[in-house]
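Take a look at this one chain, the form predicted alone, written out in structure tokens.
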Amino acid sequence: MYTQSFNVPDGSDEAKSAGLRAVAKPLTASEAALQAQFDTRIDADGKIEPRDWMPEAYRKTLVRQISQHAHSEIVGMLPEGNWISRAPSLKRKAILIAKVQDEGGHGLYLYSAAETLGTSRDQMLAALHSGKAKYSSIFNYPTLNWADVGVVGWLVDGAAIMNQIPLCRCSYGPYARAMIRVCKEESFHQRQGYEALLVMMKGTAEQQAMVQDAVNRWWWKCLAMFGPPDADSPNSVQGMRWGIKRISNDDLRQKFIDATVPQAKVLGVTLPDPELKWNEERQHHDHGAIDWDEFWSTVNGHGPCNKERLGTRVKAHNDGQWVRDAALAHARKQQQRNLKEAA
């Protein structure tokens, strides 16, 4: 659901903090031949499948990116799940339940895709719960009222779709195929959020003020979701060379802004950027400066809801241990029963 360029590194070790770099071993003749085959397939815009040879750096990049994406889907259930019991109508409650359920499913698709790279679900969750692995910074902000739920659907999901559609052409096959279904479902989420806001904007002055306030609070955070400027995002270059990333952070951000401005006009809200204006020469909208200090502070665990989100996620995982144990016990009994019948 939610991306922030997918090139934010996870926790740093002593070598990283000391500024040390490992020296790559020279390739053997057989490895050089495999590397050449890999490069040829990438250059031809082909797909890499789980059993294909791939450079270790490519595998590690995918594990980090896909697991960050999966973590973002799972943690992303929390800000909206918080409003299921307080939805203003049965219709809105049913829509929100379905949406939160979709996000859980997206996380499962993505964890499964990451497992094809040789990592386990337990390893990925342990990294998340320990704070080593990252997830989208956008989920470390509170949803204060019902208008926030609509704005999350319109702006946050809208930014996610802009980021995720190019991933349907990712060079790693399992990830690309998972994203096709994810993007189809996310498009519904974006539309339902926008429709909910349209209804509120036809309501009372108080409701309209709630929508504008929510837009004011989420707009800049959504622009930061695309990740740091290209000049400060060195991993993007390699990701694009490998066909993992297709469009740069700044270009995705620009596409999102250009698409959102006319939607805001229809909705009747003002985007909170006095520098936002159409540039005839560039044929794009100019915009103001993003607060990257806030972004990095939140990514590094100092946002308003970081501890709350992670604590809730860990508690939910621990409380569900008995369900996983029961499912495994049932699967073992079923396997034993099948073996006896086969004998």
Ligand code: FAQ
The other form holds:
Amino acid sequence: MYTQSFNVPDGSDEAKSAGLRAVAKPLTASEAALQAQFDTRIDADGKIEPRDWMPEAYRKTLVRQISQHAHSEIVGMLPEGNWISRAPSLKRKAILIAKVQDEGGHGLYLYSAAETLGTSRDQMLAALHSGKAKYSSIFNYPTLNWADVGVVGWLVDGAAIMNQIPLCRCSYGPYARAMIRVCKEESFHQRQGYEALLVMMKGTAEQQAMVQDAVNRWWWKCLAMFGPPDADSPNSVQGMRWGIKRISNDDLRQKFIDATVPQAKVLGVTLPDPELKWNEERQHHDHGAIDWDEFWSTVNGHGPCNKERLGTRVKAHNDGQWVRDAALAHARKQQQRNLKEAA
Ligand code: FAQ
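Now that you have shown the form predicted alone, what about the form predicted in complex with ligand FAQ?
What follows is the whole complex; the chain from before opens it.
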């Protein structure tokens, strides 16, 4: 359904002409040479690998974005996980278990990608658990009924794919490679959600109303997932100059809207925006205003489920301490046995 090409224009020329460099003032001549090498590789659309020299700000930006992304996948397991025990059939239950498990896997690839930048998983988790690190705003809203599970698949995973396909071309190799598999799996997630909704829309008037109600509650939140408008996005220009982000927040949001409108039509639901209409001149849909105050309030910890989500994650981490202790004890024993055998 989402076939966004891997080689869409990335707008980086704009950033280049703005004269942005990876680091403003290299400290030494050898650093300046390394910086020049790095810039040349970025300009040539090459990949940066873990052992390559990179500016500290590039490393920091990647750790910030990749760890936030990992946290989003892990916290993102919770709204749908809540419905595994209440799925309406064995088939739906099996699909949902597989999906939620995939999200856990995505979190783990992404933590591993971030670890290659020299930040430990413990550090990243500590930042999440203390509320210092961000995760996607979308997972602070509740899934009230089964239609919400379908809508999360259709719209939340749909928005995630739109955002993540360009990340397959990210300049940092481990992140780009992780995203290829993540995107393939997200595509299955999006389709299963859409298919579940198609079935409900062929059902009773009550089921149809449930789908419409869920779309009404999730639509605007999904548009905010792409991040603040470009003019208010402090990280975008540099992120695009470095080839980490390839398409801006607003452009991705527009692509998502344009792709979703025909899908809503096939499904038979109305997207809850009276200002949503095709603009012949722009060849895009115009849309109404997003409530950025609500977005920031949610990002800053005051959404409907922030406390519950973080509390659940911290509890799961603490409850799992014995597993980590046991694994470490086993590894130590194994190591001692190997040493004894080698002696
Ligand atoms: N929520 O300057 P920008 C998924 C923050 S995974 C919370 O534009 P940037 C799979 C941003 O971090 C969904 N915070 O930042 C799934 C920054 O704060 P900071 C997650 C947000 O990095 C599906 C500040 O606002 N996907 O859904 C949000 O250039 C179903 C200023 O923003 C990713 O993480 C937000 N929505 O662009 C799982 C993809 N938006 O860090 C389960 C990778 C912005 O300076 C079920 N990430 N902020 O303190 C990205 O592409 C980028 O980081 C953006 C933000 C586009 C999210």
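Between two forms, the rigid core is defined as the largest C-alpha subset superposing within 1.5 Å. Residue numbers count along the first chain shown, from 1. Note that the coordinates shown come from a computational prediction; the quantities given were computed from them, not determined experimentally.
**Q** Supposing the core is put in the same place in both forms, how far has the CA of R337 shifted between these two forms, in Å?
**A** Displacement of the C-alpha, rigid core superposed: 2.3 Å.
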